[in-house]
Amino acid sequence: MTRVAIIGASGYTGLELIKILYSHPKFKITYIGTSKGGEKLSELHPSLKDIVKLDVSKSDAKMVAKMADLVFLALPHKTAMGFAKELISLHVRVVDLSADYRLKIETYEKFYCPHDDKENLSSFVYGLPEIYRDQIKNTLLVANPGCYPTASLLGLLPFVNHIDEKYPIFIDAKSGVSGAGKKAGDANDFVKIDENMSSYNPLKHRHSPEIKEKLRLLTCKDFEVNFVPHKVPLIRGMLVSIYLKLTRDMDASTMLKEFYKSEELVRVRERPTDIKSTAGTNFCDIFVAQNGTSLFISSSIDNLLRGASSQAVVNANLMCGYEENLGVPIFAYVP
């Protein structure tokens, strides 16, 4: 069994990870912590009442490396840094869930704030294991990509050379309001989200930046993304439309199939996707449309899950040499 700790257990991605570390057949959760602690853990998360049993802690990275050989840090970022760095110097393993170690320095300074651990920003994984599933299983350090890179890499990766760079890449995304986080706010207000939709910070997302600066490392091509985020009426669940040009006519139903024929959890759709097939799973699942070389791909995914915390575990699987997909959830919330 392989100890693990989850610092940031307050929010929704801290409950799911709980959830799936919980029955893992290989994870045993050892530490559980927060910024305030000494709290039940059903006080933070009633519906764990009676069946997880832990106290919960004043977050400790020193504490952490004496109970734990990895933590997963479920916290926001600038605050993730500070505990991951620390963890690094006591040779503790790290999955960090947040912004922290994804992107470039200056890509970061530039859409985030300026970063406090340069030393260790060049040593992270990025934890999309259909790209980099041989870097993760030989590193101690993953950064967890963001929900919106996930479902837009995934539907983008199998077409990456051969996207018209002449033409911009337009992401139209939708997800659940779970994605504005547990507290209260604008964001998930019931009486302004309910039967209602609309985007945000379109054009000027966080994760546009992100999904473009992968594209670049993967293709040495500056791609002209743009990125819509919108708000959806839907506790959880993510749907991402995505249009592009090819540099020539091509059958990219047959590319899709192809690229992902050895992914458990990729699914090629006949039909568009939907959100509700993925909700509650690990699975991405993609359809493709094409008119000559413009084409239409559709991703799904679950925002807290593939987009967040079970996607995490895989990459703490693969680090921990693990099969896989050992413990993540495949079941969808259906009906």
The other form holds:
Protein chains: 4
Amino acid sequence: MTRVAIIGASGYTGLELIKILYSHPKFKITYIGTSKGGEKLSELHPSLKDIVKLDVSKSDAKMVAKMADLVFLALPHKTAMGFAKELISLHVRVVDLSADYRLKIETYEKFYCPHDDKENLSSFVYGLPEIYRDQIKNTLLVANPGCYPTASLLGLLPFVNHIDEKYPIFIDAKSGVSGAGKKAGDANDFVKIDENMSSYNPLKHRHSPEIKEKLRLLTCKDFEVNFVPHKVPLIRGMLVSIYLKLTRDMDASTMLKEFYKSEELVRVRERPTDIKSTAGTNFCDIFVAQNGTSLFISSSIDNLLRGASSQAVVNANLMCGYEENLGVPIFAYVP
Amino acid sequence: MTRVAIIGASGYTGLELIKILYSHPKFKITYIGTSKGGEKLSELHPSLKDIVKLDVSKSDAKMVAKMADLVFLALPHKTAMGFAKELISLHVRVVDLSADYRLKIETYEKFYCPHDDKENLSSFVYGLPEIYRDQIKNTLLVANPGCYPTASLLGLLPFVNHIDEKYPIFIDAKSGVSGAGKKAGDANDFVKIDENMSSYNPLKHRHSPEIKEKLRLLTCKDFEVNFVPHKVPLIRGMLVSIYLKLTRDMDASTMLKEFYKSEELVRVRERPTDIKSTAGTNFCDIFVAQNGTSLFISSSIDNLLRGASSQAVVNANLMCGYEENLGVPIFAYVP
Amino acid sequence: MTRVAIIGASGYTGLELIKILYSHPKFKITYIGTSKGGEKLSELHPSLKDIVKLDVSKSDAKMVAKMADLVFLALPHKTAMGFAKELISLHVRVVDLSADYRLKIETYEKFYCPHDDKENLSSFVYGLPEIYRDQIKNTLLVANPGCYPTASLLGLLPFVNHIDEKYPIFIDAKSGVSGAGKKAGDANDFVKIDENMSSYNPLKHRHSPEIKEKLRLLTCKDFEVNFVPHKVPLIRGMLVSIYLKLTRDMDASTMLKEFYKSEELVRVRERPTDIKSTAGTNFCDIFVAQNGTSLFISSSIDNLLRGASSQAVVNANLMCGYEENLGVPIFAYVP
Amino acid sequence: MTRVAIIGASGYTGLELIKILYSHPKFKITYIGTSKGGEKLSELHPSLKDIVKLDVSKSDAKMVAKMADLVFLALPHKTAMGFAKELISLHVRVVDLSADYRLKIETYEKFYCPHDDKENLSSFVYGLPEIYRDQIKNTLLVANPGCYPTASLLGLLPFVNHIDEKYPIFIDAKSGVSGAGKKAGDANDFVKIDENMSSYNPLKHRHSPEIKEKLRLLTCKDFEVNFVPHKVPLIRGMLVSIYLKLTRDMDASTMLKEFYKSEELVRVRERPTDIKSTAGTNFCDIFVAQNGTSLFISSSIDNLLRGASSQAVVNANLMCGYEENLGVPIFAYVP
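Moving from the form predicted alone, what structure would you give for the form predicted in complex with a further copy of the same chain?
Expanding to the full complex; the earlier chain stays at the top.
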């Protein structure tokens, strides 16, 4: 058994981590931390009443290092790196769910804030197993990808060497409201969201440079990526529609199937993907249609699981030498 | 390992059975039947693609009896008894999720239709473990309770000997739309249901006599039960509000806690119960408030799980001598 | 034309007042006030862009008295009476949508707060036209009823002389989320409300004494009223289920039809009422079913319209001698 | 007063026509037809109970021609042209809400079915007032545009002469469920739609050739239009996201404002458009953002109103010489 800590347990990704890790055959939760500490878990998350009876501590890196071999950081960006820095100096394995170690320093500081832990930045592996599986197996530090980049990159990956860079890539993404987090505000006000839909931060969302950078690392090409996220009146799940031009007319559907034939947690769909078939799971479902060289790729994930917590557990499995998909949810919340 | 069959695999309760039993440590699905047979499971239930790769047969009792030790019948009433009769003659254990073996013959024939299998009727045990646990352990045949009766009876049970029978019991029940089944129709038309709410079959729903009969069996009293179900614009879950008069002023909250202190899958709540904390689980959450001898009991379950499929698995666990809650879902679909 | 002011224009009932009064053939909006003042109406309510181009002032009673003959107060309780007191001294007609002038002084102070304007309290008429039409025609001051009391009282009214007072009345009410107001908070957090349902303040809601008091005034009887409100995952509308005992077996359906045969804005339904048929309108739809002397009454209104703003306009019509339903919305937001 | 008939009154667009025309100062409904006839309007549309008390006839062209000066056809395609042909021969004005007279014969027959009324086809004017206002004023026959083409063309119109035809146009459209019509089926099953989202008919929807053809007529250019519609879990409203390349870097926001400065029912938004601000109205709200020459246009309408029934009334107003926006709804269903 590997002892694990969850820091940032009061939010939605923290809750998902607790649910997955509590039932996991190889991980044992030994530490649960929040910024305040001392809450009852059943008050933070009433659905956990009478199930998970663990104490909640005020997050303390030294205590964590004593009690756990691997730490999941489910903290906001900036807070995460403050905490990670200390944990790393204490030689604990880290899976960071924030943006803090996902990007090259220039990109990060341009779109987020000054970086506090530059020296460790390059030690982190970007935790998208379909690209970096081998590196993840051999690292102590993983930067878990953002939800939008996970869905977008998995959709783009099979075609990445055949995208015509003279044309822009357009990504029209739709996310459930849980992506806005647990804090009450206009961004999750029922009356404003229900029976409504709108884009937000069009062409300016912070996940856009993450997608662009990873594409550049993979292809050495600088694609124009125009990313427009929308909020949809549902709780969990994400549907990403990608539009691009191929360099020549090829059978996109066959390419897609071929590319993912050995991946267990990517499913190629013959009908358009929907959110529900992946909500509650670590699956990414992908569908493609084409009009000559014009491509429409539709990619669906659970924003809190494949887009955060269950992908984090997959990364932890790989880091610890366990079977990649051990204990990871695969049955969707259908109906 | 006990070999199990699921008959009626195309509906929602069938799907839930597949999901629970596929991961169950002691049950092995050896037969999946539908009325047509031959479908691909991933077409009946696209979310199962690449996970459950079992054949779907045209339901045949003789084949079932050969291949399975215990059968879950997830069929409409009337169809169920036709099938059960044959299975029983072949000495297979049966958990029937329909209404066919829940009621005394007179009640059944009054509210449903003529009964085709009168001789086996009295051999079935009513599968509400909190009442009939010991009988379930010693039977081969279980009639799984209806969703509304499950939530209502668990709410009423702690108070049943103190209800003033001079007053009627009013039950105002609210159910998610999955209760209406998978067949398209006005009863599950998005445009008619969304942003709407209404009662249906007020004072005339078939689950009302089930509640009344079980109360009579428990107390030898004939309570007036006025049952009004409502449809709520959500998919799964059920909230039952019960109003009644006690014979004398007593501390209802303490009675409730005391009554369920040893039950693992009933949670007593100190704040009003909500649907989400039980959706996705086999829990029943109960809250009580009182105004003197007037009582308000609020009971919440997942209509497809505690109200059908996971309660069926609990019953199967008991019948087979396994731990009662083995393999039964306890983590809610929150957020 | 009667000049009208709307004070408290930033909330949902303020918005509804603007929409109704802007198109009203006899009222002309001459003053719109908020607590801050100076906002653009299209920022407070983006849907009004390019339609209503009126200035928003910091609410000032003296200015209001100069510019308007009648004032709608869409303010929180306590704030309303501070404002009303001054307006009354300036001889302006007032329709107050808050709770401040709805109740007898003892009831008010028990359930709300000390009353600041005791001397005017008794001059207000309770603005439920189906009961107090004649008094409303002859008053300058109207206290607009609460949403729950409107739906409950209209449902109870036809039966009020035949209710058996030895039995409690149980009211199980269901409200859309707009009833919680515009301010972001847990009470209107999408992720907590969507796919969920729960009671709140069971047996303790402030609208309960309002219902009880009006029943006492009508019948000189002190009924036991047990009121339990629930929040439903939809935006607007309200469904109230009432359970009670009659003194003798009588034809409730005929009584209901007879009672409301001359009322234009109460519709008697032969099938269970739903929320959508009244959402967007000033209608109250009522249905009744019975089991001997046990009654189930189902009453549906739009909480923001019949439960607040459009009923306020009806009251203003009556006060000013206009046709009762002039300019009041009757077409539901269906589909 | 102009006497008008509504043929196809049982569906959602028929209902919207009834609601608008019943309150219209210049149109008087003299005939309501359905395919069966004889229903009570309050059974077809319960929300109309006690409001609209008109008889429903089995649709008959000769009777219509006697009783009405102008006919709204709210029928499925193919049925519409059968009916229109006869009406035209009887010299009645027609506003057809179906696809039957929107397209050139070749386009129509390629994407729909053989055309039964070729001779009248060219007499119809395409009823998008922002393009064809003058022709609509002088015609007896109007083909009302599809919902997707209305939102898409109004978004594209200001930029149409500056779109770079070497690049494809991508349109990612999102529609509420009322667009699927009133007939129960998987396409409007609550359990399948709620908490879900998916594209349908990607790159193959019939509204795509309508957009392409109208662009060609306006510009004499043959743009590549890739159209992907999505179904969103809400009832009414539509959000269309358009992605394209301009021929040169220009200030798109200013162009948009300039282009629509005199249009009353198009609102240029400075923040991303949302569905709610237009739902319930005839407005089209448009927002634009750009990344150099790459454009993102967001256009929002009510699919049943601006996308069908209220735009039909605008066309009828123009045909009859009335003020363009007379009696057309402008207040959104907010909150």
